[in-house]
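Taking the form predicted on its own, here's one chain by itself in structure tokens.
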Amino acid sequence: MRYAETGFNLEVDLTRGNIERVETDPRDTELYLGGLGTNAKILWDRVPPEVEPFSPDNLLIFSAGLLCGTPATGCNRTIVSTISPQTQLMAFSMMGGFWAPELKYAGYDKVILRGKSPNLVYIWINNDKVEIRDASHLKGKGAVETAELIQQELKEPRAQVAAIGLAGENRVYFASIEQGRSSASRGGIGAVMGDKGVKAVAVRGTRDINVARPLEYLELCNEVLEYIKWRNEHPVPGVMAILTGLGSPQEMKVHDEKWHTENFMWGNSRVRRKDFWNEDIAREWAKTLDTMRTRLISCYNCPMTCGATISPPGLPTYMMKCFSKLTYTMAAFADLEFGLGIAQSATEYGVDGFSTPQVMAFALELYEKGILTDNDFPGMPADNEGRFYWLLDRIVRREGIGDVLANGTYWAAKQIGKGAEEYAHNTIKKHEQLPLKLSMLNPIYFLMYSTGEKINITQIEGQFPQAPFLTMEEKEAFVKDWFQVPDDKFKQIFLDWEPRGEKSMPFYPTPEMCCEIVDWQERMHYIDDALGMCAGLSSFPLKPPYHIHNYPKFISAGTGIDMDEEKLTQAVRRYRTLVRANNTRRGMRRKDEKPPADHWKKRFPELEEKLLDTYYQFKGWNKQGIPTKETLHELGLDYVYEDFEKRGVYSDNGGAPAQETSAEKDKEA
């Protein structure tokens, strides 16, 4: 019997109508835990990197974390995997919210969708029942409304449903795949999945899952429900009100954005209003949010209550985004009213609430700035607020300028030229970021930014405090019941580091220290990726329930399989350099390393380079990034370096430009 997982895949063949339950291998499960890491394993088998992001053998995986469906509060994440439009790299993002547990109770840990469909479809999974359906009726309809539609058709409200919108059909570069109370946004994985002809996947299962060592699991998820207890009644003292409480987005309950609006960047990333927030805004934002927030809600089997339904003025309700209750408001200047009222807007396109703010921002800063005229705009409206619901519009639709837009900014600023590609700043990896920058050069965030795959950086940054505290009172104070710390080397890193002097930013930590603080974090994110673990409860917070010393036991009880820290960290190892060696041989070098551009005003290129190539040198990765065959053979991958043999990869010295994307290709045929 197999614990914790279904030892299933549901692979489904759009070209050919074809539908498959398959078996699959449980030393896969050891050697790659599930999730992003099994995943990745098939990505890596099956899409060579010749394949287009919008070629019929790209693959669009659906993937239950292995807990899910387990009652470990708050492990409910799918993780969604293809090859991104958007990066030309391999994407993977998280939804939370019921779908996966869901996926599990029908009796499978993912679903594998291959090839394009020649009419719209949507897939229904009940149990052992799986139907290729008909979804013409559903062209052209919102994403959220297209979940209820479907449950009304099926006549089954509890049926599970991940969706795409507008944007998706027409293959929008940051089109994201929205499920209820969530979203996987990142990565352009809504557009494989238009491209595919696939408008939705809904689920419905009724079945047990297994775990291993029942009684010895429950203690566990006891431990963790009394630790998020006592840690929400005992706040971290010190930090941003976000970091100090559990579970993402806090932000939703949190009505003081004092901190956000004064230190992330308005617009396209350009203006830093530092004066921004006072008593009036305070009191008026805080009265549009509490009219407004219909309830604070959780994901399955999670008692946090850290999303939140939203209910504009005239509009459909809708579950707010994780970290993107701000990201609208700021791009255009406005208020919170106008940004949870768009947001609405974006949710039924189904688009990625970071990505598409910035994308806006930068259109009309071309605008202002000559590069794009009247003739990019006709009949856009003079107000503010109303030509970014203008432009928005445009963008889904792919009509006019929205069809240069709809592939973000980087590829947009290529096509424009006449100096565009300088406003393109705000980008890394081919991908719009969060608008945050800052004075002085953070070294673990440049590593962070520089060498994630994951390439967002709220998914990236977790249990090392951001900051140094001002004095060695709250330091020891901090570091006293820090348990979660992989070794009590932390400790001392933490209780050195000083906001000025020899031992502050960016010499110290150095390079060293900071190769061990990425990692430890990256670690913690990628467990919680194969797992299906909630960021919140686990490797975004300062001090969560879950950490490297909870979770071998964990999976121990959960699967059955024989796990300590060390084979643990091996694990991950191995498949975080699974993921890496994706996009090594899809052109990732070394000249892609790197953060936004004017992220900080004061840069060290030779630390720089010193950081990267000591943290190349901690992973087993070669000058270019690239993992060498001795980390490839300690980590069983000896297929990956045989691959990169044939390839030519280690004679690569990464000069090569940057792949076209489909939609160029498309228009030079």
Given for the second form:
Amino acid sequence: MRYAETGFNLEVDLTRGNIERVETDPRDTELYLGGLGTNAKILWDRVPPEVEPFSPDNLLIFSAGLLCGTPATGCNRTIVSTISPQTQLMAFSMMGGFWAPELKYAGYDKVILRGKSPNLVYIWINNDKVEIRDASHLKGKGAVETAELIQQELKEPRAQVAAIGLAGENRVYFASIEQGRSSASRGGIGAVMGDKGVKAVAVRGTRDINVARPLEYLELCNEVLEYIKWRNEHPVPGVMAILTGLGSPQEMKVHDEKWHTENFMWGNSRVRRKDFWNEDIAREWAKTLDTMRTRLISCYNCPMTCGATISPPGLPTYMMKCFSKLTYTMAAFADLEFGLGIAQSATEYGVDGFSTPQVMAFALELYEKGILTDNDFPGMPADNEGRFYWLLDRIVRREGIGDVLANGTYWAAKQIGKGAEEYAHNTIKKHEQLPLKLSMLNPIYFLMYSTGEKINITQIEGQFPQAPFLTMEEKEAFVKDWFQVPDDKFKQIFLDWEPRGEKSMPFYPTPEMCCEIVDWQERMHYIDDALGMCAGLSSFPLKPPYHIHNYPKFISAGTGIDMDEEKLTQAVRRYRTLVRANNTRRGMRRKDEKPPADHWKKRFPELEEKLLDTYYQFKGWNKQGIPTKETLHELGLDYVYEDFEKRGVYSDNGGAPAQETSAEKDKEA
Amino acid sequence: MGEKKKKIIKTIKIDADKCNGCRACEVICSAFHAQPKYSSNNPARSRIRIIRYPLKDIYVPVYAGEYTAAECMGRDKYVVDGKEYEECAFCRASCPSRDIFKEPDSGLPLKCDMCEGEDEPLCVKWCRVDALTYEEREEDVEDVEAPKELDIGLESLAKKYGAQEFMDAVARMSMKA
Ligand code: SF4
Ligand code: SF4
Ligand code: SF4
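Please give the other form, namely the form predicted in complex with the partner chain, since only the form predicted on its own has been shown so far.
Zooming out: every chain and molecule, the one shown earlier first.
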């Protein structure tokens, strides 16, 4: 018997309309855990670099995490993996909500989509009964609307539905997959779903999920619940408000947006408004949120209520989370009422809440600078807010300039030319980033921005305070109950870390220390993504309930696999390396690993080189960031080495122009 | 007259306004009733179910009550504060008219047993937002043996038709059987 996991994947061939239930190899669970880990393995085995994102041979994998469906609080993530049309690298966006546990209860760990359906379809998974159903009547429908219509036609309100909107259907490079309370937004995976002709995947399951050692497992769950309670009553002092507690940043609860609105950038990630927040705005925004927010809501099996149902006047209700509360508002220099209103359309269209507002602000900046002209915007309204609605519409329909913008700022700038590239200034690996511009280089963040393969800072940071505390007293108080550290040396680093003087940024923490800190932070995210745990209870906040010391116990008691910290760390290194191997094979090299040039004002080129060198070495990668033969061997990934050799990966140091895809390169060769 | 006796009344107070729809209550209830205890979980087997329509702001935790062999003659449908609830939304019965409160495979009825043997109902313990709270109070009750349902029914028939007529009917039926 398999514990925690079901041991079965669903293989759906959309071209031929074939569905198979396939038993998985339990040894893969030991080596790669599940979720992201096993996804990376499947992509490695089955999607070589010649396969373009919109090729029928690209896979779109919906995976429940290894522990989803067990009673572990907050373990509800679906990890969606594919090759991204925007970055042309491996994308592994996650969504919370209710979908992953439902898939487990239906009896599957993953749904693997391949091929392309000739007509728009949706997939209906109801325990053993799996069907590919016609979705032509759902064409053009909103993502939320689609979910409701499918529940109605199946007469199954308990079905969990992951759906795309118009953006996914039209293969917008930043299209999301929406799932009620949540969405998998980053990397344009909704576009791949649209390309495959799949409007939605609906799931309903009524089967048991077993755990190997029940009493021990429940004890661990109870400890976590107790700690969450304690932690909610004991916010961390000395850090900014959104970092004091657990959960995703509690954006649906807070009224005070002084910090975000005055520290994050407005417009096309350029303008800082230092004295923006005042009493009038505070009052007005509080009123907006209070009148539109119907209820605070949680994901499956979690008490944190990080999301909310929002009912903008005259518009249908939708569900919102986190920072998309402000991204549209700030991109448009507008108010919260505008932001919550346009987010309703954006959710139905199914687009990413980070990239989309930036793409629109970028277009308007080009217009202002004369690089784009009236001819590019026929019929665009004169008012700013109207322009954003108009642009959003053009983008998701890929009409006129919208067709260009739908590829994101990086590709759009290339196509537009005339110096537009300078305005696509906030991307890493061709992917739009948080609108944040700072002063002094932070060496820890430098490494995370450069090397994070989820290409999103919030998906690698956490655990370690973002800045040093002012007094020794505060520092000592902080480290006192900091039992989540993998090793006490992290406490010492933090105690020694000063805001000014010898032991301050950018030279302290030293490159060696930065490596360890970043490695710890990243490791926690990778564990979460394999187990299906919400980052808000684990890798993202300070002092979380799940950490490197109790995770091995959860895995052991849950799955029956013997696990300790060392073995877990080794497993994480293995599939983390496999993610990199997938990207290496697709041409990712050192030159791609850098933050936006203007992310910090004060840069230190020599130090930055040293940081990257030291980190690559620490990780067992060569100067180009490619895992070495020895590293691969140590991790049991000799098959990766063989493939690298065959493809001449080690002699390719990334000289080829960035816009070429691997397939094009091969054609020339 | 019977003497006064103490009876413990157990109440779970459901504050549906506080429910966030997380279904933690379903998780723990089904885990608690697994054999062996906590060895598996499956919300479809829970004795509490959340009727949940987030876009309509409908969140109703409902507890499994008695099994009923036949559904009611008619169904009810509530509208509260402008929100229309699904048919029979507030009913606790394990009833042929719907699939909740039944074992998913065998269809056997499920009934909340207030987590027999535990200090406190586990759904309450796992509901961390206080949508479910537990109260116990003592009440004095008359200690009279309640008449059996069949007795009441027969007595009323005997009254209506007369004792002899009634006895004959019983005799005719037992000959046919
Ligand atoms: S912490 Fe928030 S985002 Fe995470 S599972 Fe809980 S409700 Fe969802
Ligand atoms: S645990 Fe509480 S908040 Fe969560 S669904 Fe049950 S009653 Fe609602
Ligand atoms: S009291 Fe116990 S048996 Fe009843 S619904 Fe709650 S958890 Fe289930």
